[in-house]
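In the block that follows, a single chain appears as structure tokens, in the form predicted alone.
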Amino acid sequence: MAEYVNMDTLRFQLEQVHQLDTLFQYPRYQEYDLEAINIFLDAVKDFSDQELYPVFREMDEKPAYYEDGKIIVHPTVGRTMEKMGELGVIAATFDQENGGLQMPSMALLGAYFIMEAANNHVMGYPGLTDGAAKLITAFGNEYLKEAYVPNMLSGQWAGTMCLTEPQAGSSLSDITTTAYPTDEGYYQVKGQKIFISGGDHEYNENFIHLLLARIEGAPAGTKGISLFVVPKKRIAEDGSLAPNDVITAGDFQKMGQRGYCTTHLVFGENDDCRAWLVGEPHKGLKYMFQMMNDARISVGRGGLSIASAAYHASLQYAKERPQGRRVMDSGKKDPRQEPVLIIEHADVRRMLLLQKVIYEGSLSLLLLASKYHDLEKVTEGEEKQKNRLLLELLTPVAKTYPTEKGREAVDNGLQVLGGYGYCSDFVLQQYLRDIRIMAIYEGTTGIQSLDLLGRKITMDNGKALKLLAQEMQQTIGSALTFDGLKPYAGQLGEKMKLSQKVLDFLLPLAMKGEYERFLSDATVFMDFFSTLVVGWLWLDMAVVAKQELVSGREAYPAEFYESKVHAMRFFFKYELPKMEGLAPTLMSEEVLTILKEKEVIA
């Protein structure tokens, strides 16, 4: 079976790292270690390659449809939400008084790593089951967690988010979906979701969509939105389903991740659509947002799993594939030779270290955000802070780097294969499809670059960029203590100032009130920062990778370190200087995608 996903690689960021142990001196998770967690790994691993993996083509030639007010998906969906259940795996992080295990949510993103990198098209199920019964459990009242969660926990019930309308798009102020109390301790909702991810199907009993909507006389705005429960079917005094009124109304067919349904849903076409306030009214937005930011972290995940998995089967072409000759030093080529494998070529490598340094950075990176939320759950006081901040800040970054960059490592991969990339007997324009939409999940990257530049940077008067940093500053000195490394401290040191710079330019204006101009380019300054960032964690790979050379006490061969130094260099090579070419645009007094009164672009 062909390789998508490198344990080693995982295991090492895991262990060596990001040091996954140093969790487990917590109460909530000291019941755990590395040989559990390696064991999960390993049974979500042989689950990946028995189950998903061999129906990854299958579900694109296949994908889920619409028919008699139905969707109609691959059968794999219900036995991974089956297995899901038997396995923990959708009620691993939970706490223990709702039926969890309290697992690390880093340990957790590993097997999803794992299995999205298997099969794509099916993660998004379990994972968003996952986020809906965590905002249940946060914030909906007892008889809400004991009615609902269970059912979720165990993969019976599936979970969703309803959040975008036909009119409205990502504009959720603009949502007009209806709750009215009643008397009977419910709400009646009248309205319609579109593209909403797993939203139906015959593998689970019922759905319990978390939606948001307006009740009856709500200020406008975003100020007006409140959250409910409304199940596809609703549980009955004698503990029955029986149908709420929830109508599947069709599903959006999609050029890539096609056997993840995505649908149209109409609430109370019938007058009959019952719904449960979650929390207080008026809130809604602001719990949602706990979902919406785990399912930014869930989205970078995929990205990152798409590129691993395209990563892996162009290296594993290059390396069967006998292709031309490589050049003499004296300029010309020996056409007595025999054909050399492609891999053997210079341009391909680089597009194979191009590949590489960007899933791995995006691993890294990912692993280091749910750090910081396992370590934001139970530290406290000004430590506590500092994990929250700093989550904040990486969390636009997680999503976006991984899905914009993966796309970019996908499209090498298949640049690799050369005309072959681009036909259907190969798997590489799968992923390039695939991964396309990653971007656009749970907000677009330009959603995502404005909530990084015009929230993030500038949170408690910068207080999370001083802190990132402090971070960085360690990873320079602890890297300025390997001769070898120094050099590559240095142009990290640089970078940082030159950052600096353009947020010297930059926050003035929002400073004068020139919001607008402020934002113009904040998709620009998100490519600019996150190249800084994952610059900084290869790096930290990099020194990580030394000292365990020089300690002598090498979990794995010399070679898989060195090749992290290598990766590291080929990345302060290749990327690490694009910050160079973009800075002058950010900081450039041209005002050019502003739009002047009367002006008319043709």
The other form holds:
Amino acid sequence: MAEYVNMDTLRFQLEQVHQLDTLFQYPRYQEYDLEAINIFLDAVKDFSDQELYPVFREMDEKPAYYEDGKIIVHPTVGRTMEKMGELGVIAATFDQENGGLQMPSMALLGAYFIMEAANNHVMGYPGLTDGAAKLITAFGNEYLKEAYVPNMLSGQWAGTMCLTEPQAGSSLSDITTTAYPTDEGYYQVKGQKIFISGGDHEYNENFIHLLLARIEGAPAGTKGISLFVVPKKRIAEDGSLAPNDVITAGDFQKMGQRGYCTTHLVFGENDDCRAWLVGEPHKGLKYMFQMMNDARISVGRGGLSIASAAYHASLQYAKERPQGRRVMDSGKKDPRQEPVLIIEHADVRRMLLLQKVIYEGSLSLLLLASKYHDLEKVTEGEEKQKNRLLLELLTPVAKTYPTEKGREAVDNGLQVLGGYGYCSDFVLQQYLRDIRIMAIYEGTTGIQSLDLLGRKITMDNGKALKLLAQEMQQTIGSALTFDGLKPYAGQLGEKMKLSQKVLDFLLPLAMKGEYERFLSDATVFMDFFSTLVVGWLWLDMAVVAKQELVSGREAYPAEFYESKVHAMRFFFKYELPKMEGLAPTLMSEEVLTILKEKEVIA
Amino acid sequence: MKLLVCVSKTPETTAKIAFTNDNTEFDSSGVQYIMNPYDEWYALVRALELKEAQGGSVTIIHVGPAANDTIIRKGLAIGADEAVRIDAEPPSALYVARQVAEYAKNENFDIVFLGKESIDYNGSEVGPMLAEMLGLPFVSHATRLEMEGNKAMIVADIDGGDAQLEVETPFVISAAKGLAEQRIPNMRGIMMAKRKPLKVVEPVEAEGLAVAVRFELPPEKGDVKLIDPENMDELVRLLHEEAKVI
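Could you switch over to the form predicted in complex with its partner chain, since the one displayed so far is the form predicted alone?
To see the whole picture, the full complex is given below, headed by that same chain.
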């Protein structure tokens, strides 16, 4: 079977770079140890090899579709939901008192990474169920928790997020779905939602929709939005399930992730759709954003996973495909020689290394964000605030870098195969179609960039940024203890100074009230800033690799660690310098994209 | 029913196999290990199915050092009730059989399970040796096992077909593909495994009667030669003179 993840790289990052075992000292995680996590990851890999990877292409060729009011999906969706309940994947990070296993989210991210790399069309179903159940657990009353959460954690019922409406995409303040209060303790809801991932199919007995709506008479804008539980089938007094006037009106056929259904749902067409308020009225968006932040990490993980799978597919091809001859120092090729494998060509190696630094850099970024999430749960006071701020700052980066740069990585993977990469006989074209949605799901790259520059960089007077700079300085200090890493430590330090220079130019624009201009190149800033962050993470990986080489512990062969140092050097030669190209754009006085009175876009 | 399952450690199926010390020793550097799939997927799972259907207990036994406890823990996570580890680095199949027999002889197990072979040395030796030492019947390569009271109906793989056998407990049985379906441990099982008993037993003296003198890897595959379908004479010549198969 073709490889789609490298388990050694995952373990290296979990155990040696991000030191998963340091979490086990906290009471919340004390029942865990590395052995247990490794058995779990192996189990997930077995499941992925046997059930997920073999149907990955079939799910693209036979996509989910709508017929007679129903959504038809691949049977693997049903088996996966059942297995995710049985293995404890859906319940993994929940509190024990809510039926969970209190696993560190870092370890669960590793498990999802394996499964999504095997088949990215399936894991959204349990992922959204996890997210919806977390919202109920965090903000719902005891009735909602008891009535819905256990069946969701077991995989028997599925969960979704219902935000988008036909007239309101990213602009949630414009939603019109309305909830009418009744005297019975529930609301009657009416409205339509589109782009609802995993919204319906035959393999789950019930679907629990977490829906945003306005209570009749609520104030306009985002402050009038409330959160509701709306089951597809409501629970009758005798415990049986009855239809709840949720109609599946259609589906959306997508260019990728075609096995992951995207639905159009109509609520209350017959004025009989009951909804239960979650938490307090008008606080729905705040609650939903808790789930959205987790979901953004999950989408970043989706980009990472596809980039990993594409890298391994193109690497395998490059190791098997003979073509052309290497250029000799004379500048000529010897046609009498046998053709070489394409992995011997410098440009192919460049494309492979580019993929490697993007996907492994993304893995490190996502594991680190998850670690801050895990630590934020168990620390107190200043330490807790630090972890929260770092998580907040890195969340838009962790959503964007693996999805935007991941797409570039997959594109390079396809290029490795040349014309065959563009043909449906090979899988690379599917990966490229699949990853494209990731920069759109859960807030587009543009929205993430506004969040980063407009909110996260400046929050608490820039405290998160200062904390991140301290972390980077610490890595630079460690790198300076190795002669071979000193030049790279210096380069990272220079790029930190460049970042400060860019911010010194941008932040005064906001202070002067030129807010639109301040944010107009937020996406360029995201590209600039995320390159710095991933450069730091690569230097950190190289430090750990060097430390392991010196220690002689040899958890992995020396070549393994040397390959990490080599990849860091590649990142610093080919990727980090791009910041210098972006800085002049960010600090330019020229304003070309803000709408003026005279339209210039013809 | 009181059931014993012997589990061994083997290199992971994709591990690169190499030898050191002038080809006299297996080179374990960089090799990941797993529980022998025939022991795990078929022997252990069928034992668990019988326990679940009829009650009783499943004990797993392994001969190896403490570093192999991960493999034992996986067996416990899949559902075994307890484990025994004979604390020794086994030099041969005879040594393993001797250790397991020593432990099992006074424990009155109804059935002793093991995989039909380990996927590294493929010796299929421990099962028959163990049965002989315990003075029990031995059925090899079982693909089906059903119990009626203390009588077992077994279907076993034989060259070119199946054999249907009956045997009464106690007996030793080696498991082949088809006896059960692989079970993947869940997280609750993995956590519970830590709390299940693992007894460490000192080995008894046992002599090895045969020693491995040297290992040889199969020759590397040569380049593929494409022959024009019209040129059968050339194909026959190559098969005769180069491949030497006709």
